[in-house]
Partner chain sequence: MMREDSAPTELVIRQAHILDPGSGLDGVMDVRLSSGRISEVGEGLHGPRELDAEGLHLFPGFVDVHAHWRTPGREDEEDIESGSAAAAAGGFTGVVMMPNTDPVVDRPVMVSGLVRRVERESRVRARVSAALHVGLAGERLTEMRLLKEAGAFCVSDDGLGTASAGVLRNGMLYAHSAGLPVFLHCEDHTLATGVVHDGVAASLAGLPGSPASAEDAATATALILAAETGAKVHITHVSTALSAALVGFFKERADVTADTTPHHLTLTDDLVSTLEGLYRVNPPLRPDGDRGGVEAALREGILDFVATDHAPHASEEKELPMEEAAPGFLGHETAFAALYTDLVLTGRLSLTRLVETMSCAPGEWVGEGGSLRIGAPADLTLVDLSEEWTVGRETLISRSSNSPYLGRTLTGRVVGTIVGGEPVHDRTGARFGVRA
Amino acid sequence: METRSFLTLEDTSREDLREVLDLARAYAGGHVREALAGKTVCLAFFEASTRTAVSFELAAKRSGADVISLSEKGSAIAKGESLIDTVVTLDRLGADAIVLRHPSAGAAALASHHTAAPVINAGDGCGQHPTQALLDLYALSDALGGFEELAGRRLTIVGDVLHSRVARSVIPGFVRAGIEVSLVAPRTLLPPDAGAWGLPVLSSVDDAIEWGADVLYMLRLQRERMTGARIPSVAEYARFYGVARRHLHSGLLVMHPGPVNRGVEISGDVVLDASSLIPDQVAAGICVRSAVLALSTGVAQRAAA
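Please output the structure of this chain alone, in the form predicted alone.
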């Protein structure tokens, strides 16, 4: 069966998105049926992760795969082995899929050139995080009543776009699904090529609500990736780019890929409010990543039968 790496959503069609989400819904309904039985999935996580790592491991195990977990601390990378050599080793040892998280942008694409196994990008530096975008679409479509209900909705991505691989994946994903997208961020936290996206850039969360946003998608302020003074202060940032209870109105939904800096991107009393889809985003990770593993390894038809 044909295998395919899963590196980005930039060339993904609306029907491709629907295919993954439909399969994920089937898996959520209990139709996994040992889809990956006899397969070996290697989780190569060379950057810290909780939600992504745990949900990929649960997705693989619940689908019947054998799972090998690899981290920098417990691998030969700590001794100076290159990423390419590590990937070649996993390939020769018979990995059927490699789920890679790495601090360098482009690492997953590089790895895919050195193995016959499909490589699934679980986050590469400031590059891409495609499965996050898929689980976001899954959670949002569930909340709105189905995939078709996404078309025409207005969603604003708020915060540290410059350092966000999530933003680089959710923007093409949301746009392909028919969602109108705008951005809210300080100019210092917008990438130089942000204009190429052709999206409205607004000045604050208040402006996003005036624009008619149905959904506020908050990004984590990634202070560990910053160099120089990108913002005057965290308090000043939260004032213009944080969501507080005063912003909530009937029907407004709030999303965040996690982990949340409470009181910065979102006030503490909003994180678990009824308007928040954050718990639903986390829960969607298992079935969505089960679907991605099945499609990548070429067993999706067998799994859906």
Contents of the next structure:
Amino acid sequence: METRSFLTLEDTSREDLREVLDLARAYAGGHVREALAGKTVCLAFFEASTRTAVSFELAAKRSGADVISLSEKGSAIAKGESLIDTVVTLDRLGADAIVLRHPSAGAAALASHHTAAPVINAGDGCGQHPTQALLDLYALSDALGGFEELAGRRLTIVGDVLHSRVARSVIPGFVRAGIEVSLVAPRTLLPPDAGAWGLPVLSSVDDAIEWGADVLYMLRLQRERMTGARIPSVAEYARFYGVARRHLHSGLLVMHPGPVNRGVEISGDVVLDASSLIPDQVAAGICVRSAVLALSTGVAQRAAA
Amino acid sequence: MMREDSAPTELVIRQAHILDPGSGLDGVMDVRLSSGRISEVGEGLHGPRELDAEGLHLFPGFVDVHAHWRTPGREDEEDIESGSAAAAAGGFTGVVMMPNTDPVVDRPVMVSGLVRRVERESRVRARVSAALHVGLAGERLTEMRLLKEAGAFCVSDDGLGTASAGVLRNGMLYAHSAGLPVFLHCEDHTLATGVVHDGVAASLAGLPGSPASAEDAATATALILAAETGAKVHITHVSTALSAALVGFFKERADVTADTTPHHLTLTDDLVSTLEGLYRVNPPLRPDGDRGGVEAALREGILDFVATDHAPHASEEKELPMEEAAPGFLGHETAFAALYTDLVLTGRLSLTRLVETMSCAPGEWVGEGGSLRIGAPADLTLVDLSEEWTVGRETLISRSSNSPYLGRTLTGRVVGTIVGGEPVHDRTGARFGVRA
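Form predicted alone done, so how does the form predicted in complex with its partner chain look?
Every chain and every other molecule in the complex is listed next, the one we just looked at coming first.
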């Protein structure tokens, strides 16, 4: 069976995206059971994570895989074993897939050079978080009536693009799906040349609404960046870069990869509003990650999609 | 130097294409080396010991003013023997060793100890740079006059830079009194918070970037202080177009020289997209606009010479994600070939200018070598400009293998290096055989 690593969405085609989403949809409909029976999925988390780790674990277990979890506490990782040595060990122990979370960009690619088993990037530094982008596409497709409905929609990514691995995966993902994407962030939280993604940069959430955004994709503002040199205050940030009830109108959807900072990038009464897709994003994680595991281990071939 | 007492003291190298821009030599000639010095250059020379170098080029020995031989402290990565062997393999006959070792070379006894070890262990002429401030901590000045007495050639803050402009200014003033050149690594750490150049490649990769201003602001500060204090200042590894232009502006206003590296002249931050720790270096690889600006400055003489910043690292420090990897590249063994391949063969730099920037100008700066004039030390490099070779771990003589050119096929290879009249590197076998 052909295996493949999932490291980045940068060079993923529209067809690749559709393949994952179609398989995820089939799995959500109940075809997931025993898809990964007999397979061993290793979760190697070199960085604290709750929702992504739980989501991958559920995705693997519901599709019948054995799951081994290695977190930074109480494992070789805590004893100072190097990334390469850890993944080589998991590989030789017979892992069929290694799900890797790591604080440094490029860690998943580096790991994949040393293993026979496919590596699935569950977030590496400020680099990539491809399964997040896939589940976002799944949740948004569902809300809009299908993958084809994404093309031509307008979506604004708001917040700390500079330090966001989510942004680096959702931008190519959304663009490939045909969505028109713009960015809103202060220059201190934007990469130079706005990342050279060729996306328009708007100055506030109000401007995004005026631009005609159908979707606001809010990024989490890391706590350590709330004070200090990059933004003057949480109050000023929330005023210009947060979404509040006053922004909501029929047809506007709000997304957030979680965990949210209520009152910072999103006001408390928006989080669970009807316009919020946040719970749907979380739910989509399981079937999407089952599909990624199935495709990466080769149990689901391209034709199955 | 490693010399055999029984070796004859005269050697005639015949029929090499001799190129020494400083002495105006350019053509196929013979050269006689006697008692460790150049004694005659001309046609039809013969002697009891001859070396047939037909088809090879002969240059004044290359001089590398920027080398990290990791001694003391990290001899697992490089030591004087292996570093000097790597230098000789790259055609270098002279080197300046940087003081950011563990411990830092900041006391006279360490300098005198290194000077003695170099005499025994180095294949090439190695000079010792002492630290500009104690522990390279940027606070107290080192005992520069005692360091000079102990044999220090210059003082440097390489590896870290000097955070305080006030300390740097005093360091320049005192070094001026002590008669020591000041060798500076210009980097503002309040700006240099990343691991790669802060550009498009970094933002796409999600790697924290250090902006060009981190180098430019510190370079401007150093140049202003050099002009004000009158100290003899050398700015190493200039990597941005703006810093090169700043050096140009201050050339007439200060006693300043500057170098750039082979890697900043031949590689760009395109390599950031590999995400591989191997390609982390400080200052970081820059976009092609800066690379081109630095190349133009070297061509035009604004930058005086090339220095490699030879920085060996153990594999466990490089086989890591970029953010965790140690910065630095090997430099000695690939310097000439990388520059010859990427700049000379492409027509962007003349071979004459390359020899000026690798031999003549750095030789003049250290005060010895870099010239084939009669009476000069017989330090020279023989190169086969037609040989193609692939850089690989097994071809590198350095104890480490962190070369950014690994896997690259380069043109032009050093086949022999002579220091004080005696071969210190010879990989030619029969080709370079001495006929008695």
